[in-house]
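The chain below stands alone and is given in structure tokens; this is the form predicted alone.
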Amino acid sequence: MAETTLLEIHDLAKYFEVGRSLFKKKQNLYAVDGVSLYVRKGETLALVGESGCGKSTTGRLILNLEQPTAGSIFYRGKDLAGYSAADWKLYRQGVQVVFQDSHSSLNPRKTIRHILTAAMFSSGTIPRNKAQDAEERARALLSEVGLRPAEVFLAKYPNELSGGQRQRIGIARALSTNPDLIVADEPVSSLDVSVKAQVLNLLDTLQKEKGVAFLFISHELSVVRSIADRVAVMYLGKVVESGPVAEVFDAKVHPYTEALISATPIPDPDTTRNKKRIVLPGGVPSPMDPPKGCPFHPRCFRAESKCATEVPPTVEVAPGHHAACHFAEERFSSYESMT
């Protein structure tokens, strides 16, 4: 592994048993099915796709909130499967999370002072016998995320804050352990446009100042294009395309990526009016009974006969740009000929 790689996952899978009873055999729900990704120091990797594609489950596996069915997760070159108690303590300091729902992720019975200092104590960042140091750190964190005066916000409860302010508290809590990677699971999806922009600007500033890396899970491609360095597109538990964000958005090697991007709103009425949107037929297949061959072939507007029977290999069409499509190289060559 490269020295700059913080986190790397190989063939990660998570299957949930469903439908088991006295008269019915169990079935597997393939939430994550053979995902391989990496995140480098100080970069933002976006994980995108429709609801139910497995992106949030991937985040939960990385955070050890779910146990993988198969595959490996490496942090700083070491497999999580061989972690000791001391290793897990360091991992929880180094890898933090910002949840989507800022309301339910903060304890309504605790003050902001308690929420922030408890994170430092439980992670071992600051010993419990140094409460004054923890409070000073909490004040500094509130100032960093733009909540001033800090003393006023320390005394407040989550229900006294707006959605944007609560999300800033979630970011401050994630930063309290001095992490080098933050898993941000739809961190701005529930916010209105103006507050969303403020929170995104905050994340960008913090990344530049602290060098923290982000795994940014989102379904909003317009947001992803503006903040991510690389992007991975998921469909039915699998990564179908990944690479530098500008190249993936422009080349659109996989048909599913092309369809997703065609549905992305553009803040220009003339461009939107003339934009051709690709409408996919049918719905996403059941993850309990995924299609044979390419998982996208039942809805693909470019599918051919072999797509229904042969699983496409993941090929590298350009440095760092991969796609799981039988015609990936052909499509990328067509894109290059037009540029």
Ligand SMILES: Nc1ncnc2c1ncn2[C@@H]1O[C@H](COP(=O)(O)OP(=O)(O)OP(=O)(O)O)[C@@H](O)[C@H]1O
The other form holds:
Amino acid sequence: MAETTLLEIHDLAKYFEVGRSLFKKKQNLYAVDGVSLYVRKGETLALVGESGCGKSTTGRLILNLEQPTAGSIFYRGKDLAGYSAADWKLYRQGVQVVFQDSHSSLNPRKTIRHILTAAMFSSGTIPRNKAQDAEERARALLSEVGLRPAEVFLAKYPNELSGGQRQRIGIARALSTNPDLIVADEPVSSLDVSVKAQVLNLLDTLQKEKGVAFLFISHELSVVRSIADRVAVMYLGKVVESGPVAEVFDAKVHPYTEALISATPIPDPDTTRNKKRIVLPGGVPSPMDPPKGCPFHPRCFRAESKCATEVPPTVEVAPGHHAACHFAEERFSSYESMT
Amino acid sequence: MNPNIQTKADSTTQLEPILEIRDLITEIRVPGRSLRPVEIERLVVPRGQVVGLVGESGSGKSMTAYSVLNLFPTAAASIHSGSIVLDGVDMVKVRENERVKIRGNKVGMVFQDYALSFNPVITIGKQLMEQLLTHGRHENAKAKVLSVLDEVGLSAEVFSRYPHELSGGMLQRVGIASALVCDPPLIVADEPTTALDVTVQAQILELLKSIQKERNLSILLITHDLGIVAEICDLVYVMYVGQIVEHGTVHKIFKSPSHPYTQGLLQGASSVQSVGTHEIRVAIQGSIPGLTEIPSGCRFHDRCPHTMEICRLQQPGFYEVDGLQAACWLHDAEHSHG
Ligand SMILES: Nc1ncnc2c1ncn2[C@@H]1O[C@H](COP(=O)(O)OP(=O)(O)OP(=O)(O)O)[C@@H](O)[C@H]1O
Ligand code: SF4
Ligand code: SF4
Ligand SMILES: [Mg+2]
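Form predicted alone already given; the form predicted in complex with the ligand follows:
Full assembly next; the chain just shown is listed first.
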């Protein structure tokens, strides 16, 4: 594992057992099905895909909120499976989370002061007998996330704040333990356009100042393009393409990546009306019964006969750029010859 | 600029509009007071055009949609004053029994989330037939329903299916079918693709575009997504805290917006095409105020980067700026200092 790698996951899988009833046989739902990823120190890796593709489950596995069916997770080079109590304490401080909806993840009956200091105490970042230190740290965090004057916000309750302000509290709480990795699951998806830009700017600034890495889970490709260093595109529990964000979005080696980008409207009438749009047929198949061969083949506009029977291998088309498609290498070389 | 769109706009502005809203005030009664989520001076949907109504959450977009039908999801909301002329009939003045006929026959509504709005124990076909019958259309109801299902890309089997048997994208197609089944000239679509995945959203947008062309439909499309506006609208109205702040053709709005709020929205919007990662985005400061704390004067003055003395005191009227209409003091000769 490279010196700069913070988190690494190998062949991670999570199957849920569903539909167990008197007459029906229980069935597996393949929520995450063999995902390998890494996050380097101080970078943003975006996990992008449509609903149900397994992005959130991957995040929850990393946060230890869900136990994997198979595969392993390494944080700072050590497998979570072999963690001691002391390792878990470091993990809880080092890996934090920001949810989409801070409305439901912040206790409505507690003040912001309580919410922030409780996070420091329970993670052991600040001992419980150092209440003054915790209060000062809470104040500093509020200023950092742009909630000033801090005194005013310390005394407030979550429902007295706007959506954007609550999301800033969620970020301050995550920062309170001095993490080096924050898993952010759709952190700006429910925010309005103008507030979304503010919060994205804040995340960029915090990363620059503190060197914290983000696993940024999102279904919004336009947001991902502007905030991520690298991106992993998921479909039916698998990563179909991953690599540096600009290269992945420009080369579009995997047909699913190409379709996602093509489907995303661009806020410019001339560009968006003149681009050719790929419209995929149907919807995403059920993760209980994923297609044989390439999981994307029933909807793929580039599929050939072998796609229905042979699972495409994941190949490295360029340094750090992987794709799982039978024609990945051809596609990448035709992109290269065009540029 | 796309020449096709230009011609279309020019040729239709001569016709009587399918929808014209004037001096509309919609109110919601809450204990002890009444709030005004909508105060629209004028909004026009010309025949055969797609008009976008864009704004952030809480700006009053959905309340405007309900006002057009004069049908609200809560008894606390009602139209206070103004006129809403729909194909020659004022929806505010006309009696309720007339209105029932007009809804459906003159305007169809498409909502965001159909998972909740269909009756779960009645087949899709029955629910669509019911629509026809309540609007006084008894002949060949079944054939009509089958043909509209076909038009939205659904096979005849869907007729006998129940809502839970359909995917989100299919349900949205049924929603569009239900809006179209009485052949209204106008569709009001409130965030029709917001609940959908992006690849399914693309299918629905393509469907709306082709039906619009086939039927020469007029559409009032309500959305917060500037990409969708750029994609399918001819004209755009930008809404902020219940009021229209700017309107004009889609090309002018995107190329040279004249209102600071529109400018801020466009600069803050991310794009899949953006080149720089981690580039600081231009963001409007603060957030949209609630209806109980509406600022004096220009409602945008506490967030605007160009606020002047007058902005706090007096509400600006509309000024024509390069073919756009913008409600902003910057365009008043006396107050702008260029
Ligand atoms: N506890 C559970 N029991 C059964 N199925 C589950 C459970 N949690 C998740 N799933 C299923 O696993 C699949 C992946 O879910 P996940 O929440 O990871 O998707 P996602 O990519 O985050 O989607 P979204 O964009 O909608 O948030 C989905 O089909 C989901 O319904
Ligand atoms: S392997 Fe075949 S079906 Fe799968 S993405 Fe590539 S071309 Fe399409
Ligand atoms: S009227 Fe004044 S405050 Fe309002 S948008 Fe124009 S410059 Fe800004
Ligand atoms: Mg999710």
